[in-house]
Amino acid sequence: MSGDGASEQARSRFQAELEFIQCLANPNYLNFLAQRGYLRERPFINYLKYLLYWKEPEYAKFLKYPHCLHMLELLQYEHFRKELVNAQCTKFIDEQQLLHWQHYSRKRTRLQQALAEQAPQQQPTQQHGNATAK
C-alpha cells in the first residue's frame, strides 16, 4: 500500500472513530446499541476498551462532545452497561444531562457577564505624566 493509501486510510478510521466516539454521548444511543445486544457482545466491548486512547489530549481537542468520554469511561463498566437496556435509566441519563448543560449555561453566563462589568471598573485612570513631575 503507497503512503498516500495508508494517509487515506488512517484518516477515514480518524474520522469513523471520532464520529462513534461522540454518538456515545447520545444516552437514545446507547440504549439503541444495549436493546440490540452490541454492549454484551466480548468484541464491541474490547472495542469500547481501545477506544479510552480518545481521553488522550492530543485526541480529546478535537471532540465537540466531550461528555462522550465519560460515558466512554463508564461503558467499560458491565452493570452499567446492563443497565442501559433500561428505558428508564436512559431517560434519568439523558435529564441529568440536560440539566447539566443548563447549569452550565447559566454559570458561563453570569462569569461572562460578571466579566464584563469587572472590566470597565478595572481600566485605570490616566494622568499626565507632567503634573505629577514637577
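For clarity, a rigid core is taken as the largest C-alpha set superposing within 1.5 Å between two forms. Numbering follows the first chain given and starts at 1. Keep in mind that this is a model prediction, so the values were computed, not measured. First, how it differs from the form predicted in complex with its partner chain.
- Comparing the forms between the two forms, the C-alpha position of Ser12 differs by less than 2 angstroms, with the core used for superposition.
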Contents of the next structure:
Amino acid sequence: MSGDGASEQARSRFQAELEFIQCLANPNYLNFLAQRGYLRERPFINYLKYLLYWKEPEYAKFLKYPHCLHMLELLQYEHFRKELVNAQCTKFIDEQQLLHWQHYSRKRTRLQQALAEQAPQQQPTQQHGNATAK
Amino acid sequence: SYDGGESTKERLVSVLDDLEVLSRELIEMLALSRTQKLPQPGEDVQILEVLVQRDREFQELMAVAQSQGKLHEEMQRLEKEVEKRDSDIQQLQKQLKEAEHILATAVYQAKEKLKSIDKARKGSVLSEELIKYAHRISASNAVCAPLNWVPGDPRRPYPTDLEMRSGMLGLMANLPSNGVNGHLPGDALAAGRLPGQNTHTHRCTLVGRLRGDAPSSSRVRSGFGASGTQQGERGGRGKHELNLIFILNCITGWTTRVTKPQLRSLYLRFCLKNVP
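The structure above corresponds to the form predicted alone; please provide the structure of the form predicted in complex with its partner chain.
Full complex below, order starting with the chain above.
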C-alpha cells in the first residue's frame, strides 16, 4: 500500500515538475516570477538548479517545448534573473523567441520556393519532401 | 719515439751525419795521399769499413722507417673507420629518438580517440527515439512556427496562460478559468481559436501552489477577444480533457483519470484538428 502511495507521489511530482519547467519557456511568466520576487529567493534558485536534470535525454524526451531548457540555463545566471524584472526585457525576449520560432518555417518556405524554381521533373521529389519535412 | 728516446728520424739523421763526415775524411785522405805518404797505413781501410758499417745501419734504419710508415697508415685507416662507425651510431640514435617520438604521439592520439569513443557510446540515443521526438515537437509547432502563422495568431512556442492553468498545477490551485459559452474548451484550444490565450495575466499561482501558499486573487486582463471570455467553472469532463490535451503531448498514456478508449478518441480528435 505504501509502495503505491510512493509511486503515486512520484508520478504527480514528475508531472508537476514537467509542467513547471515548460512554463519557463514563457517569457511573460518569467517576468511575472521576477516581479513577484521569486527569482531572488535562495530556495527558488536552488530549485532551478535542481531542475537541470531535465537536460538529460531520458527526461528531455518528455518535453514538448524545448525552449524551456534554454531559458532554464539562462536562469542559472543572476544577471539574467535581475534583468527579467523589466517588462521591456521580457518583451524583447518574446519577440526574439517568436522570430526564431518562425525562422525554421521561413527556411522551409525558401527551400520550397527554390525547389519550385527547378525543372518540373523535380515535382515528385518535391511532394515527397513536403510530406516528410515535418 | 720509443726505447731510448731517440726517434727513427733522429737516428737516421745522425747516421747520415756520420756518413757525411766519414766520406769527407776519406776524400781528404785520398786527396792528401796523392801528394804525400799516409801517416797511418791502415787508416783509409778503417774509414772505409766504418763507412760501410754506417751505410748498413742506414739501410736498416730505412727499412724500419718504412715499416713504421706502413703502421702509421694502418692506424689512420682504422681511425677513419672508427669515425665512420661513430657517425653511424649517432644517426641511428637520431632515428630511434624520432621513432620514439612518433610512437608516443600515436599512442596518445589513440588513447584520446578511445576516450571519445567511450564518451560517444555513453551519450548514444536510439535513432528511432530521436525521430519520434523530432516528430513530436515539430508536429505540435513547438519549435517551428506553423506555415500560416501571422501576428495575432495565439499559438506560441511556449505554453500559453490557458494551457498553464489547465495543467495539473493550475488545477491544484482550483482557479476558475476562461471557458467559452459551454463549448468544450478542449476543441477550441486544439483549434487554436480560443480567445484570451495570450492574456498578460499576473495571476498564475503555479509556484505558489508548489510552495504551499494560498492561491492569490485573480486579476485578468485579456489582450484580445474579450468578447468571448466568460468566467465560470468548467465541468468535470472538460477539466479532464483540457488536462489530457496538455499532458498527452508530454507523457502519452501517463494519466489514469481517463479510460483508454476515451484517451484514444481524444487523441485522434486532437491530431485531426492539428493537421495543417
